[in-house]
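Taking the form predicted on its own, here's one chain by itself in C-alpha cells.
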Amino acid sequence: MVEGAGGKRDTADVAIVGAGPMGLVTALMCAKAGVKVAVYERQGDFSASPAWNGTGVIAPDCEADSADATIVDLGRRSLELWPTLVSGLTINGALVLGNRRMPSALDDYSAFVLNYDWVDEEKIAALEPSLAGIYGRGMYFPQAAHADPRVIFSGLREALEAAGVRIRFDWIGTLDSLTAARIVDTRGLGARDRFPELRAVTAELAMVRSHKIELNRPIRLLHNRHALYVTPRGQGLFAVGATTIDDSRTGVSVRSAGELMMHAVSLLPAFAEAEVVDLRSGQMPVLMNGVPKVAVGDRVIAVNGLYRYGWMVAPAIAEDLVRVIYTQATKVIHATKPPRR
C-alpha cells in the first residue's frame, strides 16, 4: 500500500518520487511491464523540473566531445526507446557548424565525436535552406533528435493516465511514509539528504520567434565556453541555449541573455530581427564526475546527477531500473567506450 493524497491509500508495488523525465519515464516503463506504480511530486506541476526549460535536444554523438562514454552509450539506447514511449520526438539528425572566427574548431571537435558525415556548402543548403551560402563546411549527425520538452511532458502524463497511473502533485509526505515494496527516488536537488555531494548548475535558455527563418533540426554552433544549440519548436519559435553556470542563482543574467542572442545571430544574421519571447532558467543537479549515479538499496533505488542529459538518458536508465525491480540486480549503469571514428 502507498500513501496517497488526502491520507488515502492506494495499492502499488513501486512508488516513484519526482516527476521529472527520470521519474515519469520510469513510471511508464514500470506500468508497461505490469508493475503497479504511483508517482509523487512536491510541486504543483511539471514546471519546477529543469527539463521543462531544456533545449529538448537528444544528440549523444554530438555530446561525445565532453560527455562521459556512459552518457553517450545511454543516449544511443534512449534514442531507440523514445518512440516506444511517446510521440512528439523528431529524429532527423543534428547539424554542427564552426564559428567563422575559429576556422579550426570543426577539425578540433571532430577528433572527439562519433558517427558523423562531413557536409559541404551544397549539402548544408539541402539540409537547411536558410543556411545556404553562409557555411562552406559542417558535420551532420544522423542519430539525433529533438522535441519540445513541454509536449513530451504532456505526452508522458497522457500515457501514464491511459495506463491507470495518476501523478500526485503537491505531495508533502516523506519517503519513509510510503509503504510500497520499492521506492524510486528521482528528486534531483531535493535529494541532498541522500546525495550530499550534489551541486546546482544553472541552465539558461532564450525563446525567440521569427517567421522568416526555417530550420528543420538542432544546429550546434561551436562555442569555446558552452554547448549551445538553436532548435526549432514550430510556428516560428526557436529555442536558443543553454548556457551553464556553476551557481545556484535563479533567473537569466544580462550576460547570459546577451550571449544567447549573439549566438543566434552568429549562426544566422536574420535572427537579429527575431522577437525575444521568453528567457528561462532552471537549476540542474550535478555530481562531481558529471555522470548520473544509481544507488540500489534494499528498498530504495535512488537516481541523481542527470545534469543536462535528463531527456537524453532517462529511458535507458529506466530500462535498467525495471530490470532491477524485477530481478533484484544491483548493477545498473554499464557502458563500454565506443571506438573513435
Ligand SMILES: Cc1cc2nc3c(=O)[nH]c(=O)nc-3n(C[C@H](O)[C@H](O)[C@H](O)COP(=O)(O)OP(=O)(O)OC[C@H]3O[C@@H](n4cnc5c(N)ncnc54)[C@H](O)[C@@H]3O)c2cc1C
Contents of the next structure:
Amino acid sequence: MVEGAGGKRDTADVAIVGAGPMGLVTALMCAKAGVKVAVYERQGDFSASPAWNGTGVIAPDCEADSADATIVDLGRRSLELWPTLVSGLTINGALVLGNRRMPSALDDYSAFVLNYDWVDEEKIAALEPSLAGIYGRGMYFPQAAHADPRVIFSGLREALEAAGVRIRFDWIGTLDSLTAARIVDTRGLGARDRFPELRAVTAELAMVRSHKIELNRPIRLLHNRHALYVTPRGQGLFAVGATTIDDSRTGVSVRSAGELMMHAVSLLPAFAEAEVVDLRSGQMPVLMNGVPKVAVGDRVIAVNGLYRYGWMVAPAIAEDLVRVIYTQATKVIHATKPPRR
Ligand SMILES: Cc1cc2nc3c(=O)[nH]c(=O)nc-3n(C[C@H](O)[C@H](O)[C@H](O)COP(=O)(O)OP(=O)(O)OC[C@H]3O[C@@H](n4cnc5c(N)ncnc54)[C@H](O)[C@@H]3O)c2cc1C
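Write the structure block of the form predicted in complex with the named molecule for the protein whose form predicted on its own appears above.
Once more the chain from above appears, this time first in line as the rest of the complex follows.
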C-alpha cells in the first residue's frame, strides 16, 4: 500500500518519486513486468523536468567522444528498448560534419567514436538534400534516433494510463510518508538530500522555423565547446542545441543565443532567414564524475546524475532496476574511465 501526503491510500508495490524520463520509463517497464506501480511528481505537469526543454537526440555512438563508455553502452541498449515503450521516435541515424574552418576536427573526432560510415559529398546529398554541395565529407551513424521530448512525455503518459498506472501531480509528501514495499527515487536535482554532491548544469536550446530547409535526422556540426545538433521537429521546426554551461542559472544567455544561431547558420547559410520561435533551457542533474549512479538500499533505490543523457540511458537503467526489484540484488553503475570532457 502507498500512502500519499494527503493520507489517501493507494495500492501499489512500487512508488516512483519524480516524473522525469527516469521515473516515467521505470514506471512503464515495471508495469509491463506486472509490478503494481504509482508515480509521484512534485509539480503540476512534466515541465519541471529539464527533458521538457530538451533536444531529444539519442545518439550514443556520436557521443562517445565525450561520454563515458558506460553511458554509450546504456545508450545502445536503450535504442533497442525505446520502440517497445512508445512510438514517436524516428530511428534513421545522425550525420556528423566538420566545420570548414577546422578541417582536421572530423579526423580528430573519428579517433574516439565507433559504428559509423564515412560519407562523401554525393552520399551527404542523398541523405540530406538541403546540404548538397556544401560538405565534401562527413560521418553517418546509423544507430541514432530523435524525437520531440514533449511528444515522448505524452506517449509515456498515455502508455502508463493504459497500463493503469496513476501519476499523482502536485504531490507534496516525503519519501517517508510512502508505504510501498519499494520506492524508486528519481527526483533529479530534488534529491540533494540523498546525493549531496549533485550539481546543476544548465543546457540551452533554440527553436527555429524555416519552410525552405528540410532535414531528415540530427546533424552535428563539430563545435569546439558544445555537442550541438540541429534536429528536425517537423512542420519546418528545428531544435538547435544544446549548450552545456557549468552553473545553475535559469534562462538562455545572450551569448548562448547568439552562439546557437551562428551555429545553425554555419551548418547551412539558409538558416540566416529562419524565424526564432523560442529559447529554452533546463538544469540537468550531474554527479561528480558525470556518470549516472544507481544506489540500491533496503527499500529505496535511487537513480540520479543522468546529466545530458536522460532519454539516452533511461530505458537501459530501468531494465536493470526492474531486475533489481525482482531479485533484490544490489547493483551500482560505476564509471569505467573518467569522462574525456
Ligand atoms: C536543453 C536540454 C537538452 C537536452 N537534450 C537531451 C538529449 O538530446 N538527449 C538526452 O538523452 N537528454 C537530454 N537532456 C538531458 C535530460 O533532460 C536529463 O538527462 C533528464 O531530464 C534527467 O532525467 P531524470 O528523470 O533523471 O531527472 P529529471 O528530468 O530532472 O526529473 C526529476 C523529476 O523529479 C521531480 N521532483 C523533484 N523533487 C521531487 C519531490 N520531492 N517529489 C516529487 N517529485 C520531485 C521534478 O519535478 C522532476 O519532474 C537535455 C536537457 C536540456 C535542458
